[in-house]
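One chain comes next, on its own, written out as structure tokens in the form predicted on its own.
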Amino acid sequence: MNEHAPIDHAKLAESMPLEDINVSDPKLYQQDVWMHYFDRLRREAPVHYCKDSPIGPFWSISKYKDIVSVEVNHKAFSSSSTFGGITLRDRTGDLELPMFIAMDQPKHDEQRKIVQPIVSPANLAKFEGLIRSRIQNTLDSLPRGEAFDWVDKVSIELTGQMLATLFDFPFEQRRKLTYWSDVATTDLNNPDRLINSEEEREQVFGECLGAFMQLWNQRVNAKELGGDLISMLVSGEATRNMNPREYLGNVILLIVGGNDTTRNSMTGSVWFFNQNPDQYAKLRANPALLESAVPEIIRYQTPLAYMRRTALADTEVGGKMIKKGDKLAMWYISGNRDGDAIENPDQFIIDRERPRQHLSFGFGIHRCVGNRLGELQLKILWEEILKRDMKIEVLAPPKRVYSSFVHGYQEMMVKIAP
């Protein structure tokens, strides 16, 4: 037998025993072979427990209807930090990292109404002109006939540019955001990682929080506060005494917030329209459909794969007992793909009847708080994109992130037709 013939992980997803199956593995989605997994559990268990894995004992939550039972049940399944937070891997003790989002009520709502006012409909409208000029010149700056890294150019250059205006953070240090973001979410285990242990990575927060305290101290001195983020937080009766080390979390959660979402659903988009010739051609023909198109890139996309919970009392979901302390993922990505839901799930469709019914953006209380104004930024780098008739051919396959949380691309390598 060739060992180096590639797993057919078709096969293999329903071959295992159900009880193996680790669907936390980054490798599935660096490889992009997920949803193979994800379709038996769909099918055969729905609430699955994997008892083995490098982040410990775990439920997965994988059909659409039992992650929104979970969302909107958070007497019971908490986010909070205290227990672990966001993700899969534990951040407790010294590494704990306060945020909104890894919070329960009802200090969750308090600092997030904060925030809230960024994303207002009409300080989006006042972003609008801003995102526009910006996404013109970065695409008519880019090379036309050859060879040239979509994510690198576009994906991040134009989400780094908002980022710094958000933060209102040095324009010229922007990819500095980008930098602490990939940092955040890095897996200590991947090859390519950034960083090569959590000392690291806490210096690397340590450089990201005294950047940020600059501006703090600055705002708190100024005559006249801003719209900004920091200056919202600095002037919010639930965030101007937060400690350091919930400061530096929440900045944390609106950098990556922020940054990757958009950011890979800025790749996707070019890489499924070039997999779908047909739907590209039927936006070419009616640009009207990136109303629809646009939250189909989403879920299509689904940014990030999962959120974490902690039950806080034994409860049942999809039949199963859930043990108070047990960690469970609500997988998105699987629930955006589930055909009790969606229809024709598999396909990418940019005139769905209902585009908007997908798990991206999360659902009740933790639902995101950005997700307007990245919706925004793709629907105009379309518009953008279609008004000059840009043909962008992807290359080769994209790289994708060795990681189980945040679903995105690491390089994708395009050229446009001269």
Given for the second form:
Amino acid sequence: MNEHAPIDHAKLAESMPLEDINVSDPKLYQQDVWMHYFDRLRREAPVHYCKDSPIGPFWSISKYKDIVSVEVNHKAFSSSSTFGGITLRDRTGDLELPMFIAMDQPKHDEQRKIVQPIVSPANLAKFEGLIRSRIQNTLDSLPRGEAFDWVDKVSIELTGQMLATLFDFPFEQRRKLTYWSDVATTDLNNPDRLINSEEEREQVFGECLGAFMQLWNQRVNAKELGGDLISMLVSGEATRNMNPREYLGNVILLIVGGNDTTRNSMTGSVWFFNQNPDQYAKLRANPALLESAVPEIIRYQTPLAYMRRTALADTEVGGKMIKKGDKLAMWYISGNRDGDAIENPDQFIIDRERPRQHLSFGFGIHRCVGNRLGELQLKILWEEILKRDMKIEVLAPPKRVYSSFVHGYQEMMVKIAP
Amino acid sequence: MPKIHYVAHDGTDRAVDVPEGETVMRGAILNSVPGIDADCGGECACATCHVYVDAAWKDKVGAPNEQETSMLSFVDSVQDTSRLSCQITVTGALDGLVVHLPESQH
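We have the form predicted on its own; now please give the form predicted together with the partner chain.
In what comes next, the whole complex appears, and the chain from above leads the way.
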């Protein structure tokens, strides 16, 4: 690729042979050009086979309705880590990482139900005051009139604090949680990767497991268990006898699930409002619109671009026969831009009539457990920004993550008016 | 046309006519009855159209299937009368059905 002559991806996506399109290429997301390829796939090949890619052959499901139909058919389309789990790159054999999102029934439900009470309405009501005071402190400590990175100072900071609370993890060490999460999802071909090999990833996982084993043992030996996630895993019938690898997997799942998604929606929201000043003016005039603005932010961001499934039997989807053993990606990021399901899908519109009809949380038994907590954090963040009438100016387009899975931001420089 | 009663958490009873063949969830959406979200649009895939079937109607409405039972486990305040209203099809036999709405779908 010639770095000096930018490629016109809108043109390329239309002109290249359909079969050569590979939407799993992380560069498409880092350069923010993915939409052109999905526009074509939804139109010409809504169930598309990529026969050759660095992560092997795979199917892409790009229409909203097809994605829902694959998602609810969990008997034909497995999430199990035995077959590679929920991401397109296979992690089998020694690298297999069992976690409940990558399990099939009945074990999936049994383990999910253990941790689900952490986000019960009663618990969320308990967290609300804490979340608000932390957001207030964070916003009030931000520099005024000078450039800083919103990702680091706000999005990572707030989600790190939240995670530490959910696990009752040593608060001053919370950046470790962020680091482990980033290592878990980092692409080894990323020029800015945090680690260089799977061996190194396993080494960092070892550190993570060590720290969490210590907390596990503390809980086991405690007289009384708290309401944190580790206490729940320690006492839950379906989780108390997990082997260390499974414990690690579930910890990684809960860290990544609580970290990347909310972090990137927090950053995305600032970017979207900067790009759509009319929508911000609307919100500023009527803060009650946050109720619909929050789900719209989450749709528009789609913080996880896809989830992968593996076919357990030959199954037809959208007129194409998916063969037993084939892997497929349900591209939420594309379904959320499907004009047949969502009106003006490429527009950021904060007062949509049915803003919750989006795919970002997935549907069916693997639907996001923490969705209401993520929404709550975003809602409070914007309530407090609005209360302060902060003018946040984005100084340059954000730097995006090199990943086709985590759809997010590495850095976004902003300046708040003094 | 069968009449369905949607009783809100505060006790307000809204009775609406719902055509046979529609679901109890769709009956609420079509008539703008508040309290039912139905994020997934009726695929038994999000558990945001949760209702409590009135005890008197429980047997007539029947029990949830495996998928619905699994989705109901997402609901915080689930009871043995809990159903997802997208999975209850309105028939003549359900004329007068009473369903109670939870405090919230989140």
